[in-house]
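Shown next as structure tokens: one chain only, the form predicted on its own.
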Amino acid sequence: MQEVAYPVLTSLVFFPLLAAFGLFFFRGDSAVRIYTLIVSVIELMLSFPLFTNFKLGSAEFQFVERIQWVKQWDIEYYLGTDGISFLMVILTIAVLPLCVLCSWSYIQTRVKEFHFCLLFMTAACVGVFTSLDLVLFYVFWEAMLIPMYLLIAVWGGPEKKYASLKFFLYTLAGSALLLVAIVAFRVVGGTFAIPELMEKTFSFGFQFWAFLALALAFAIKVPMFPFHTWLPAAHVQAPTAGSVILASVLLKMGTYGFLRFNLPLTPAASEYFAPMMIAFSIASIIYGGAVALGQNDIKKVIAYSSVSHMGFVTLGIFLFNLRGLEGALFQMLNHGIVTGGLFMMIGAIYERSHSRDIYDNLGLGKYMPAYMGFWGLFALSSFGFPGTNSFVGEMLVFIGAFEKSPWIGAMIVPGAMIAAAYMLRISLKLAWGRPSTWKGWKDLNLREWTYLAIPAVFVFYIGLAPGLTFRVMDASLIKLQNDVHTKAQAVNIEDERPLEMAWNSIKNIVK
């Protein structure tokens, strides 16, 4: 392996940001689209050193860049990646060109501003997944809010104001809790550096409250039941690219937060609250699937299915065994690929029929066989059909659940059955339903083939050859599991009473 001669992660964060400002030198919508597509391809090329120089089997942070930023407050520009964040960084960068292509004819107003938001969003998301300083992480976390809000509020559907405001208020509430936790870690831990905080052992009383603040912030972002209500509204009103980014990247920030912060920084509290988190995860799986089963708006079906699928992810995280953690990270990646693909397909059909109601889009198998071929592939993967990528992740979560407790395993079986039911229901109607009106359907064009074929390749690649993904993630997940167990055992929960400690602190402040 050779050392990379330039700061790879910094280039991945700031290249799309600088390129976004370059948009203002272009005139004409076509020029803007072509420029953004070229930028997205260059961003992909800039990520090649990550593939060639990433040390497989290492749990350490790699490609580390560390510079003093605000010396007086001990804030650093501190970036790095490991087996957990590596996959999320690649997923974020890979989604950008697909979003440009699927918006090519869909976005006709404020084209330059729209692509500015896409590039800005990519920069912020890569920053979130690579930050190793709490303040830097928070800056990128907040920066991501602005372009996502604009994507829904400006280019969204008829109820875009309601959906964007709801998205903003929910995520802002989560951000406030996250900020409180960050300040608390600095006061108690003495640093904002995440790797150094991961080496410390905090008292159970502190972990108790820090876990709750972090968990609420990340549960809103996932979103877990019952904090999920902003997601269907945001998905339905967002333009296609907005839905793709929401499903593929933004939801992963919440589960990434659980893996990066809750488990390593508050291990004893994570184990203490694990039964509660498992219960909420199972509720998300069942509730999300059941509601998706009764929807006629295709986008709502996929939106509620996301609530259900992300329930599998949070369940895997809080099972605290290796199979569960592997399954969770696999599902984070797989959900980004498959659900992103399904939202792009919904965008393609909406451009033709101008409706997302399933009864306005019946019988497409006769007129759009290629479209239904891709739809069938993503639908099969969505409910974990063997040979597809989602099968690997769901199977690992199932194994982890049964290893933890046969009762937990038994409780998520209906979730998998419901997922198959709602995806088969909608797929059968789209493929073989009696066409209600003739709309002059045209099958996929070259651009649509291109942006659908890429995720389709990864459906098969990860489903049939998951070995490389295991090698990327396993060392980091094994270290995480061992650290959580060791540090949780080192904390004496019985001697500490968090509620009493909090009440005494309040009384001291009042005095």
Second form
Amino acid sequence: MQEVAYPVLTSLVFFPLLAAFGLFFFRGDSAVRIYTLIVSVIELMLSFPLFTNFKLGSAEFQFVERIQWVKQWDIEYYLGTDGISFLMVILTIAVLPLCVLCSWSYIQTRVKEFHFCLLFMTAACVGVFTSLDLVLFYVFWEAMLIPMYLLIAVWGGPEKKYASLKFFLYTLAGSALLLVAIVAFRVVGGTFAIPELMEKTFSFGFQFWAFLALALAFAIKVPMFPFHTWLPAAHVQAPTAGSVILASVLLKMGTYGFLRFNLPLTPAASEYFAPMMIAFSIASIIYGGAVALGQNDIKKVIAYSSVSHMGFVTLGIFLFNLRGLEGALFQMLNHGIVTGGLFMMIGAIYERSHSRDIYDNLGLGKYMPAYMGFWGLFALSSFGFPGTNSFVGEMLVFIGAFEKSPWIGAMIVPGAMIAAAYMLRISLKLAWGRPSTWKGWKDLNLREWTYLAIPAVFVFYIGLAPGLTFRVMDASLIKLQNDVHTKAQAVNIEDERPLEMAWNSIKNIVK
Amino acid sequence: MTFNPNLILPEIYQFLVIALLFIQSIGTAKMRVKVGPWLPMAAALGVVVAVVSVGAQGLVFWDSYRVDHLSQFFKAAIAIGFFITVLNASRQPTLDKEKTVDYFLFLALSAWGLMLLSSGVELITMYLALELSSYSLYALIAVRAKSKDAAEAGIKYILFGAVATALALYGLSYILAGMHTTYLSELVKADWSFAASPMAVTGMALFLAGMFYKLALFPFHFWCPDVYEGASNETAAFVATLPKLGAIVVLIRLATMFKPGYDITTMLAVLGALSMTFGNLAALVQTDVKRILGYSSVAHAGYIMIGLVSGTSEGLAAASFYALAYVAMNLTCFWVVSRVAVDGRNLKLKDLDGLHKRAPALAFALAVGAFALVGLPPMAGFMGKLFLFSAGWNHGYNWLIIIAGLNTAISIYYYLGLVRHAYTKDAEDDVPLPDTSPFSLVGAGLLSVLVLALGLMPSGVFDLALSAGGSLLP
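Having seen the form predicted on its own, could you now give me the structure of the form predicted in complex with the partner chain?
Let's see the whole complex now, leading with the same chain.
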């Protein structure tokens, strides 16, 4: 295995950003689209060294780049990737060309600005997943909000202003306390560098509050019930590419945050709060599924199903066993592939029928067999049909849940059944319903085939041969699980009662 | 007394500019209108002079005037701010032509007063410098052709200013009575707990009130939105930024006396918390852009308190850095306001509708300014807040930082409102077109770059701020 001679991660972060500014030299919408597609393919090619040089079986951070940024506060430009972030980086980069393709005919206004936002967004997202410095992480985390806000607010549906504002306020409000937590880590831990903070053990009182501050920001981003209300509005109003990025990449940032920060930095508090997080996760699974069952807007069904699916992810994370963690990370990847695919399909049918209501899109099976074929595949995967990718992830979470407690396992079984119910209901109507508004829509064209076939391949590949994915993630997850366990044991919870401490400090202030 | 004029080069230079303006103002009518060609260049040269003098150090005027890193940092910031406001005000639709020279004369005088204020280390010197900078502004606020609101704002500013001044003077007498000195170097050695010297602490609280008035800190803020609203856009740009620098430099000097845990420090922290909360909540319901910026400045005054109460040189440096960042981002917003209001009217939020189509560069600058004021990375406001929070944590006021964090969340709504109107709404047809001349666009571009650069590469400036803050504390 050879070291790569150039900074791979930096190139992945800054290439799309610089390329975004290149857009200003192009005139004509087609030129802009072709240019962005080429940029996205080059970005994919730039990620090849990641595949060839990533050391499987190593839990260490790889491709590390470290440069001093603000020396007075030890803020660094510090990038690196391990088994957890590797998959997310690849997912982010792989989604970009699909987004360009699925927006090809959908976006007709302000095309240049739209693609600028897409590229900016990709740069920020890769930055989030590769940052190993808390401040750098926060910079990318917040920077990504601006293009996403604009994607919804400018190119969204009729209620776009309301949806975009809600999205922005929720997520930014959540991360206000994240900044406070970051500062607290620096002051108490003496550094902003995440790997170094992971080595330290913080008092339980500190962990208690830090966990809550971090968890609020991440729970909103996931989103977990009851912080999910921004998601359906944002999904439904966003343009197709916006929904795809939102579902495939943005939601993962919340769960990634739990894995990268809450578990290793506040292990004792994570265990302390695990029952609460598990309860919220189960509520998300059941609630998201139940609401999805009652929707007629296809996009809303998939949006609420995301709440449910992400519930499986957070559940897996807070089970604290290896199966749960593996399942969680698998589901993060799978949800990105499958829900991204479903949103692209909804975009494709919306371009034909100009409606997302199930009853305006009945009976597609007869006229658009290829479309229904893809839909069926993604739908089956969405509720975890054996042989598809989601089956692997969901199964692992189930095993983890039953390992932890049969009660938890029993409680999420209805969630899986509801998922089958809402996906089959919608698929049934789409495929075999009696068409009432049929206008001779054409089946998939080459461009649509291309952007749907790619995720479809991964549905089967990960579903049938998950071995490689396991090998990428396992070392990091095993280390994470061990670290959490040992560090949680090292902290004495009994000696420090955080609520009492907080009350005392409030009394001191008032006094 | 040995006196080295090199030490006060920026002040001397600014005084020369004032003298030239004075000569021009008493000249013929024809002479009086032409400030445009030379003043911006002179102000730009002033920036160079101030930057060159950053390293100067020494005590002059019987030790009442101290030239150190802190004063020079702020003088450079004031010179930059003065240069930008001169450029901004050089195209002022509501200013009578024959008043142009007088207008800039007062502007320059006020900036000069602020420069003096940043070096004052003796209470009476500080008081005089404060008055010098304030008196000029009293006249400036009311200068807005045919506007009753401007007259009202002027009167409001004078009256409240007079009360605040009286309070400060009254406080000064108490400090003198309690501590028997007006020199900060002596005062800093004293015990500033209420139990030890109740009279001096009371006096200091009153003296601080004068500074709080300048800074528009709650509860001394009520003039601020009204005055911004009444004054012309260009004057408001000055009033909203530079006098704050003066107040902050004084507060930084005084803050060296207050250790965390002192009653007076806790009072500052509580006022900071109230200020940010009140400012942000009040800004939520405003529709006038200048009133929004007015209440936002009340909130920002509160954020700066975090650095002042931290009791560390990092805290003071963070406050200095934030003050500079605040001036940059606020001037960016005011630049856009002045360029959009080509007829000099007050802008409502809906006047910003569709700005991205009519003037993309101005819309971008507004977005940069507004997001910086929120504290979104990678803009200057984020780094400023990060420094403040980092410096303040674990010095007894963690609750203040949490309140600041929550307040940041509240403030998103109204700052985003500015961007929302500019980017997602369409303009009505009869709205006058904004100024899209190269002057306007280049200015907007440079200010945006400044705000972004302070956020992305804060190291150099923070170093200066740190040596400024470090020179005060052990």
